[in-house]
Structures are given as C-alpha cells and as structure tokens.
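The chain below stands alone, shown as structure tokens; this is the form predicted on its own.
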Amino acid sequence: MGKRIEWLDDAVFYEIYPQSFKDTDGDGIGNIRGITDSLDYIRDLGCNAIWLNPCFESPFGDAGYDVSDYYKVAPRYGSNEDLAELFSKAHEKGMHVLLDLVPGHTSWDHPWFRESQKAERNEYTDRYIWTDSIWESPEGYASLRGISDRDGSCLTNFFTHQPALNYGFYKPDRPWQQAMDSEGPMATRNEIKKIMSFWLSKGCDGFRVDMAGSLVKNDPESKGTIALWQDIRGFLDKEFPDAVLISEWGEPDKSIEAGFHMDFLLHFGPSHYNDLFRCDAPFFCGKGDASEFIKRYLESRRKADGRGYICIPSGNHDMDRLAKYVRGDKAKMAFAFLLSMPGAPYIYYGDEIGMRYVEGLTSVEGGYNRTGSRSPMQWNGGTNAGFSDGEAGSLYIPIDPDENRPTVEKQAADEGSLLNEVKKLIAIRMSHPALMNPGEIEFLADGAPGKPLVYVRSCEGERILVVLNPTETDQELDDVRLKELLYVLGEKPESTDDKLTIKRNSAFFAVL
C-alpha cells in the first residue's frame, strides 16, 4: 500500500450518484453545484469525505461507467471548472473527493476505440483486445464481432458497448494475447497515469477504482494486476504521494499488497456481507446468521496483516436499498454497526434517511434492477422532494411516489428519526480512538443463529464494547463489567457484578 494518509484514520465517506443528488438548473439531472451546495449537509451528518459516481462525458449506456473522455465532466453535470470548485469548497470544510475511475474499459463511442476499429494500423490498433480474426472469439470472455472493417473480434468488460481497455495477459497462450510490457498494455497504463495526474492536479484527493482486480487477463491469481498497481502506486508516491486509492477488488489481502489504502466488502463474492442487510433473513432482521460473514471478515483481516483498510459500506448504486429489507429500529442497529466497525464507513446518499427502494421501474441508463436504488435524493416536502424544480416527467428517475417518504427536512425535526441516530453515531465515533478506523476488534460472539454480535474495539488504551442484539430473546454475558455507557438503542443491559443482561431488540456501547 502507498504511505499512510492521516485523514483516513477517521474518514467517513459518503457515496453520491451525481445525477440523483441535488438538480440547480432545472433540468430534472443532479450536478456538480448540487453537491457544492449541499457539502454543509453532509458535513453538519459527519461525513468528512466524498466518494463521487462517475462524472465524465459519456453516452450514458452504463450511467457513466462507459466513458467517452475521460478528462471533461459531462456537460448535464457542469464543467471541470465546477468539479474543482468542489475539490476547492470541500477542502476549506475539512473534506475530501474522490472520483471514481474506470480504468477496465470504455464506452464504444470513445474516440480511442473508434481509432481501434479501424484496419490499418495506427496508434490505438492495441488499446483494446481484439484477436486476430473475426471468427475467433476470445474464450471465456464476451465480445464485440463483425463491427468494423477490422478483421477481427473485440473483448468486452461488462455490457456489450463496454470494450475492455488492454492491459496484456500475464500469461499470454494465444497469438493475439499481449504481454504485460508489450506496447498497447503500456501505453494503455500510461494513459491512466495521465488521467490521474490531470484530476489530481486539480485538487481531487485520489480514487475509487471500479474493477480494480480485472485489468490483466488471465491471471488468476492476480499476480499481474497486483505488479501493474504496485508500478502506479510507485509512480503516485513519486508525483502525488498523498493520493488515496480505494479498490472494488473484494480481497483486500491482494488490493493491499497491490498499493490501494482501502478494499470494500462486496455484496458479491465470498464475502458474506449479505447475510447482514440484504437476503431472505438478513441478520439485522433478527432471524438471521452473521458467523460465515464474520469469519470471512476476520479471514480478510489476517490475510491483510494489518495494512490498510476493509470497508463496509450501507449499500451503493449497484445494491437494493438497505431499508428494501431492514428498517426502523433495527436499520439503526445496523448502523450501530458499521459505525463502530473498523476500516472507514460508507453511507450511501439517503440510506441515513431510509430511503426506500423504488419497485417496478423502467431501467434507466443501463441501471435495470438497480434504477430502484438510484432515484432522487429526497430533501424536503417541496416540488420533487426538493430534488429539482422541473417537471417532474424530465427527472433522471422518478422520486420514490409514496407520499410518507422520508425527507431531510422531516427526519431533522424529529429527535428519534434515523437521520439523527446517524449523527450520534457518528460522533460517538469520532469522540472515542477505539472505535475509529484503525482501532483493533476482538469478537465475543458471532452473531450465530438467535446469538447477538459483540465485539470490543481497542486503540490506545481504550476498550469499548459494542453489542447488537436484534433477536427477540434477551442473552446473557458473563464476567463483564462495564464503566460507562456511550450509547443505548431500546432498554438499557442490566448488569451485576458477574453477569450482563442483554435485552432483545437492543444495542449499546459502553467503556470497559
């Protein structure tokens, strides 16, 4: 990993879909000065860093995960100049940007691939994977075929208009797989090394990077994409020492070594991080089981051996929305636990509202299911919930229709709201060493089928205790002794000198 970074020790993030956020001028698609506008907000919650969704030009097949130049934000979002007056606002408040890069592929409509298809050589003929003949396609993979005079068929990423950048093969075993070091693989990574220079010396403070873990093929063991990672991390310490780079790899034991500060838990993989939030029976539902998630996270840990950090987020754009399945009181236990896990947090915009997830909607720009977990963010009781003042037919995706949704405006008002658990939360969090980022966790229990969740979190002298019980039965824990309460959800434990009452449907931290 790339040198520590102070302001990650208590960073607490929060994921914007830009064109979901907050709408300026009318035209029914959230911008840049939205997010200018609403930094006192995100602030005032606790978060003091910002995961932006992608901002540049785009056809929008994929929501912006299909870049088109990758050096402009998209016209609907404003100008480079906004985007720095971002980085600018957000760092006179103490905050912190990071933009998300895709590096793994582009949007076919990118003048690079256009330059790539054509049939006489040129200097983007190896930006992107192609074989050498039109009637093999790359095995294992998806592709492009009989698209251009080009005699050949083009690997793609993700969905069909997703052409996958070259990065080479670490073990290239037909005529057309490149090496690593080969001349399109490189001049591909130097492209993205320039990319990064060009927002980094704007003010942006680093990078999440989408499906970190691809780039090289063939490669299952990731050697490769961790050696050509290690080359950019070496290049950023060089140039841009202070640049955070967050990975979606999912196995933080390799995105660590690779030189990424961060790697999140994902809701796919082997993470079990569903068990939590989002399945038939999600533990914080009460009937659920959160062992294999804990023994992989724990797994995760030892793998990483104590570099970096693991992150689990809320949800994100790619998710159902966390209240689709858990709410109320148990959508502040889950809270309670990701606000005193360790590794920095991520709240999803709306989820510390509880937002829902908007069922039966058309697929807008390539979101299919996900469009649900995409819609307006919803600020008050005005026109469009305060998202935009166009009609309501030109928004991105329409507000969520029930007329009880919840808003800002509401959830401020009220004391017990989520919005406000969410604060307190947050800055018990940051009041105590032992429950931010880098403190250590030791599980007491795991959370095993109608069994709470305790763990002790630890850093410098301090011990706190945090315990989750969303079952319906009270438990019990012997030989506890607490000092101090720091926070009760529901009924207060009932403590003697050898033994602790847990009662159900309750959490709370307290000193040891």
Contents of the next structure:
Amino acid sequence: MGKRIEWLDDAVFYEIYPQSFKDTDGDGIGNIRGITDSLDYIRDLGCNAIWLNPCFESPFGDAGYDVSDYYKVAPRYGSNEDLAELFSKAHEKGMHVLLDLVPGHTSWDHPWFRESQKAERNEYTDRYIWTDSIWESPEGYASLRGISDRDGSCLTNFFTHQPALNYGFYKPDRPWQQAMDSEGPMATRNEIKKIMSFWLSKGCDGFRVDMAGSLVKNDPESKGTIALWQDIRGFLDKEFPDAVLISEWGEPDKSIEAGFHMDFLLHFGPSHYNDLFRCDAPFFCGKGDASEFIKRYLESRRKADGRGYICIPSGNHDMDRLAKYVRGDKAKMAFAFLLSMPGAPYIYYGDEIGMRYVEGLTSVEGGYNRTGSRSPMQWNGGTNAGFSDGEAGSLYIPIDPDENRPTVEKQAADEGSLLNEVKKLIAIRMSHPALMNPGEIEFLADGAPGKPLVYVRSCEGERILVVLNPTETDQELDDVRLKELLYVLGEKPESTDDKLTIKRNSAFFAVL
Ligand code: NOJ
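The form predicted together with 1-deoxynojirimycin is what I want next, because the block you gave corresponds to the form predicted on its own; please supply it.
Now the full complex is given, and it begins with the chain already shown.
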C-alpha cells in the first residue's frame, strides 16, 4: 500500500453516476457543471469525497465503461476544464474526487482497437489479446472472431464490444500468449500510468479501478495482477504519492497487497452482502440472517489485517436500489449499520432519500436490469424533479413516475426523513473516532435468525456499542452498562443493573 493518507480516516464517499445527477444545459443528460453546482448539497449531507463513474469519451455501449478516449471528457458531460474545475472547487470545500479508471478493456471503437484489427503489424497490434489464428479461440474466455482481416480471435472482457487490453499472461502456455514483461503488455501498462498521471496532474485525488483483479490472464492466484499493481503503486509513490486507489476486487487480502488503500465489499461472489440488503428476506427487514455475512466479513478483515479498508456501499450503479427491499425505519437502520462500520462508507446518489428502483424500463446504454437504479436524481417538485429543464422525452432515463417519489426538497423539510437521518448518522460518525474508518470492531451478536446485530467499535479508549434489532421481539443483553446514548431509532433501550432490554424494531449507539 502507498503512504498513509490522512483524509481517508474520516472519508465518507458519495457515488455519482454523472448521466443522472444534475443537468445544467437542458439536453436531458447530467453534466460536470451540475455536479460542481451540487457540491454544497453533498457536503451538507456530510460526505467529503466523491466517486465519479466514467465520464470519458465513449460510444456508451456500457454507460461509459467502454472508453474510446481516456484523455478526454465526453462532450455531453462538458470539457476537461470543467472536470479540473470540479476538482478545484471540491478541494476548496475540503472534499476529494476519485475518477473511475477502466484499465481492463476499451470500447471496440477505440482508435487503438481499430489499429489492432489491421493485418499489418503496427504500434497497437499487441495492445489487445489476439490468438494467432481465427480458428483458435482463447480457452476460457469469450472472443471476437471474423471482424477484420487480422487472422486471430480477440479476447473480450465483459460485453462483446469491450476487447480486453493486453497485460500479458502469468504463465503463457500458447505461442500467442505474451509474458507480462514483453513489449506489448509493457506498452499497455505504461499507457495506463500515463492516463493516471494525466488526470492526477489535473487535480483528481485518485481512482476507483474497474475489475482491478482480472488484468493479467491465466493468473489463478492473482500473483501477476498483484505484481502489476505493485509496480503501478511504486510509480505513483514516486510521482503522485497522495493518489488514492480503491478496487473493484472483493478480495482485500489481494487488493491491499497489490497497493490499494481500499477494496469494495462486492454484492457478488462470496460476501453474502445481499443477505443484509437485497434478497427475499433481508436482515434489515427483520426476518433474515446476517450471520454468514458477518462470518465472511471477519474472514476478510483478518486477511486484510488492518492494512487497508473494506468498504461497504449502500448500493451502486450495478445493483438494485436499496429501497426496492428496505424502506422506512428499516432503511434508517440499514444506514445506521453502513455508517457505523469500519472502512469508508459509500452512499450511492439518491439512496439517502430512498430513491426507488424504477421497474419496467427499457435498457439504456447497456444498463439492462441496472437501468432502474440509474434514473435521474430527484431534487424537488419542479420540472423533471429538478434534474433537467429539458423535454421529459429527452431525459437520459425517465424520472421515477411515482407522484409520491421522494425528493431532496421534501425530505429536507421533514425532520423524520431518511435524508435527515443519514445526515445525523454521518455527523455522529464524524464526531467519534471509534466510529470512523480505522476504528476496531468486535461483534457481540451476529444477527442469526431472530437475533440482533450487536458490535462494539473502539479507538484509543473510546468504546461505542452499536445495536441493530430489526426483529419483532425485544432482546436482552447481559453485563452491558451504557454511559451515554448517542443515537436512537425507535424505542430507547431499558436498563437495569445487570440487564439491557433492546426494544423490538429499534437501534441505538451508546458510549460504554
Ligand atoms: C463493473 C462496472 O461497475 C460495471 O458497470 C461495468 O459494466 C463492468 N465493470 C464492465 O466494465
């Protein structure tokens, strides 16, 4: 890992999907200016850092995760100058901004790929991974075949239109598989360093890295990919030591060794994240089971060994909205959890007001089922919920049609709203080191069926008990003495000399 970055200790992130946040020019698509104009809203919520989804030139077959020019902001979002202005305005307000780096693949419209498809050798022949005959497909991977005069199949990473960039093979075992340190893979690696330098020089604070764990191929233990990132981290340590990295990897032991400061706890793979928030019986709805999640979380924490953060998001642009499953007081309790866990919290835009998953939408820009979680931010009761002055039909994705849809305006005026609860929770987190990102955690109850989730956060002598009881029954805790209640949702706990009664459907934080 790079040097210790102090601002990460109390960082609370806000994820912005730029298409859908705020449109200032009436074209129906959000833009950078809209984000800059909304910094006070984000700051006032209590978030002091932003993760911005890809905003670079792209044909938008995967909402911008299919880049066609890494050095240029997509014109629909504004200019490179607008982005640099966002960085400097954010810094003036004590905030930081991470861009989304997509190093694993480009769009098939990228000029590198057009060159790479040519039969004649050129600078980009080895920028992507090609077999040396159209009749051979790369085993275990999807590929593009028969698309140009070049005799070979080209390996793809995610959608068909996203050819994989070539970082080499950990153990090449076919003639067309190149070693990590051969010329083509090294040129790709250097280009990625150049892209990072370009944006860091313009003032960004670091990157969320897309599919960070899968760059080197035939690398079952990720040793090659770890070495690759260690090299990139080494480069950053010399040139941009303050650059922050968070990975979409979901294996903190590997990502942190690779040099990332933080890793996301993912909603797929072994984490059991969905048990808490997104399944038929989520824990926070009172009838679920958090114990497997806690078990996996503790395993990951043990492996990360305090060297970096495991970050639990409220949602993101790839999963159903939290509000599809968890609403009302249950949503408040879910946020009480998210904002009292170690690691930096990540709030997906609109989750703080309980924006709904919009059902029944036709896919937009490769969103498919994800489209319903990407609808425009609901600011107020004005035209297009205050998102854009454009024609309703021109909007990137239609606004949630529910006339009772939540808005920032309504919730700001309602003391009991989710928005005000989230603000309160962030403020409590910010004023107690035990609740901040580096603080320790010890579980007293793991949310097994019918049971609450109870843990103690601590840091340098401060100990805070967190109790989350979404069940329909009162619960008892022995030998716990509370000094001061910091936060209560629902009914207050009752204490006698040796017993604490936690009320059904309630949550609280208390100093021990
Ligand atoms: C993960 C991103 O979060 C997702 O939106 C994207 O489609 C894939 N990676 C491919 O880049």
